[in-house]
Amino acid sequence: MVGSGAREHALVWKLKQSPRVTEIFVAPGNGGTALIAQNLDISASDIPGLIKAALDLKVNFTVVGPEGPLAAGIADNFLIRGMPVFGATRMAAEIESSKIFSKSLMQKYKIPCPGSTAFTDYAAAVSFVKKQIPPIVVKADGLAAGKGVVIAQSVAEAIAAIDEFMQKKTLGEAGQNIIIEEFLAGREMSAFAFTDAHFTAMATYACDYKRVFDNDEGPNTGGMGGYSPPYFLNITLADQVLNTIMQPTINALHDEGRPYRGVLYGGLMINNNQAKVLEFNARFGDPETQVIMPRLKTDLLDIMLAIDERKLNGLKIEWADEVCMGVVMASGGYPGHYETGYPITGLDTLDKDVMVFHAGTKTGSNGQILTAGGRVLTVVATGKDLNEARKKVYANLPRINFKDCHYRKDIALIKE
């Protein structure tokens, strides 16, 4: 397994269920994926270095889990040398890894999305965006980290970020070219398609909160909690999002030569039943895959021998009718800057059916788990309705404790 995060935590430990595992090395995993495989010190971008690993250590699959070493072509790296892998190749994963390639395929192949205008020029952006009327939506064109979006609400605002983006250069290279794009209201859902470049099985469904306070207050995060599935969802919704937007696109990727094989992310808009795509992610997402692997009834590692077998369509995928929801602690600072290396108490007093997903963390010298990152535990439970789930979280969540923590109150929590 490559990656840290809490979403390699929840893959492995679903890949762990699977009667045909009997090791797994995770590089470089944290102190969450310590506990239950074995941990490898080898960066997520040291491809060279994880090659190198799976042959000395006789690995007979390997299973990406974020965006950025997709986009750096591992999945081809090793495929190349026969070795099987769970992950798109790096022009598949161009459908996340450039904004203005994802939204040219969904313009040429009639997907649902929001109009929107690539710029590479900073002068002739501004220009553009002093027409417009708020609420303005500007996008890095490479990956951001979660960070690369804003929905501006004025056009003082949309400059701004154009500034930032193009020419102060915060992002680095992913910022050089943006997108400027129409804003959607509505409900965002995310969906998750299992493909193998032809049959395209639907996953599942999830819902998450990218605002790092309450309300959908404060700056944009990685992702700090989600539910699965949508209390909105519906079959007609279900089949459109299918028939409409995630086969369609896997078609396009296949028509353009880049056959799509793994788990495609649509992250969606839905407006009176009506789901058009803000954007696509090439892998699991962050915090949905927390919420959707304890729903997951199908063993994973099936699933994933059939997408690289070509398979899948002989393949009945099967998921649990009962609701998850998960919170993700974050350290005080988090999406600026935030101090780690704190101890983590009370992850021992949970209740049996909590489940505690590691993200930022590590194993210090004394065995204590300490904090290693922004978003450091996401939180999760099941439940027959979303409330179960809900009062089962918050209720185990104050037992968990480290300096200066922070998390979202209102996670899951509906007011229609």
Second form
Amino acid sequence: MVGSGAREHALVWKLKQSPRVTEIFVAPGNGGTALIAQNLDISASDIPGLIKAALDLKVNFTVVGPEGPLAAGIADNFLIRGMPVFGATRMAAEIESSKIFSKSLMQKYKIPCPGSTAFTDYAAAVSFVKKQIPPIVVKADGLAAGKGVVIAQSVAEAIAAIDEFMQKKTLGEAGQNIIIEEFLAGREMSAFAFTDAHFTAMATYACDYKRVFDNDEGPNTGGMGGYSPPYFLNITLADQVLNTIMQPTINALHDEGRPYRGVLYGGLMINNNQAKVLEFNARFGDPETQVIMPRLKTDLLDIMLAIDERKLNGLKIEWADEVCMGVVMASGGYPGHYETGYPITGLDTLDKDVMVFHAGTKTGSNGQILTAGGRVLTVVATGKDLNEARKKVYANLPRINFKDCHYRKDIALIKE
Ligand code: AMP
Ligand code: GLY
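Can I get the form predicted together with adenosine monophosphate (AMP) as well, since the one above is the form predicted alone?
So here's everything in the complex, that chain up top.
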């Protein structure tokens, strides 16, 4: 397993349940993966180091969690050596790593998405936004870890964002080119499709909460919690997502000579029970993975091997009827500046049916788990409905403690 987040901890937790899995190594992993697998001191971006470790340790199958290594071609590097891997190739992963490519693909193949225009020239972008009516959506072309999207409420704010991306180069190369996009109102949903490049199995759906504070206030984060499946999902919407978005996109990538194998993540905006694509990602979501893996009844390794062998069509993927929700515990100050190295207490006092997936944690010298990042833990439970799952998680959260920790109180609270 390549990566170190709660997403990777949840994937390792699920893969360990497969009778065919004998041993799991995680590079670099975290304090939670160290409890159930063996961490390797190799960065997720060190592709030569990962290949060497996989060869030395006789690893049969590698799973890539984050987008960075995929965009850098980790899957291609494994595949040319005949080493099986779960993760999109560099060309396929451009669906995430280049918003300009992703948009042009959607436009060419008429995949529902907001109207947009790409710019490689600063002056042209500025003169274009002067004619737009706010809100105006400005997006950096490249990977920006969530910092590449600005929803400007005025033309001046949009120009300031273009300045930051294209002139001041605050995101480096990722912001050299941009797109300017139509603003869409509605509610967001994440769709995950497993595909072997031909057959697409709709995996499942989830919702995440990106803002740091309750009632969706404060700055965007990597996600403060989530739940699955979305309560507003229905068969009409699911059919539209599969038949007008996920399957056509996978077919389009195939036709463009970029066959996509792995999991395709559609970030969707829903309005009037119709979905449009805000972005695609070439990987599982975080925190979505932490709330979809507990619902997966099928052996995850079987799914990954079926994709590798192009036999996904023959596999039945089953999900529990139960719902699942999870809340992220973060360090004080996150998503801004925060301190790390604080002991985490109470992890051994939780109810049996509550799961904790670690992200920014490490094991201290005395075996104590310490904070090591902004996003620290995702605390997860399943239930017959969201209320039951919420009650379990929120009853257990106060038992976990570390200095200055914070979390949202309104995850999966349905107000309508
Ligand atoms: P993205 O990384 O493209 O998913 O954008 C990050 C977040 O910005 C999304 O989760 C949405 O909340 C918001 N967003 C992106 N594009 C749009 C859009 N065209 N209209 C409204 N909100 C958007
Ligand atoms: N949940 C947002 C992401 O994984 O990109």
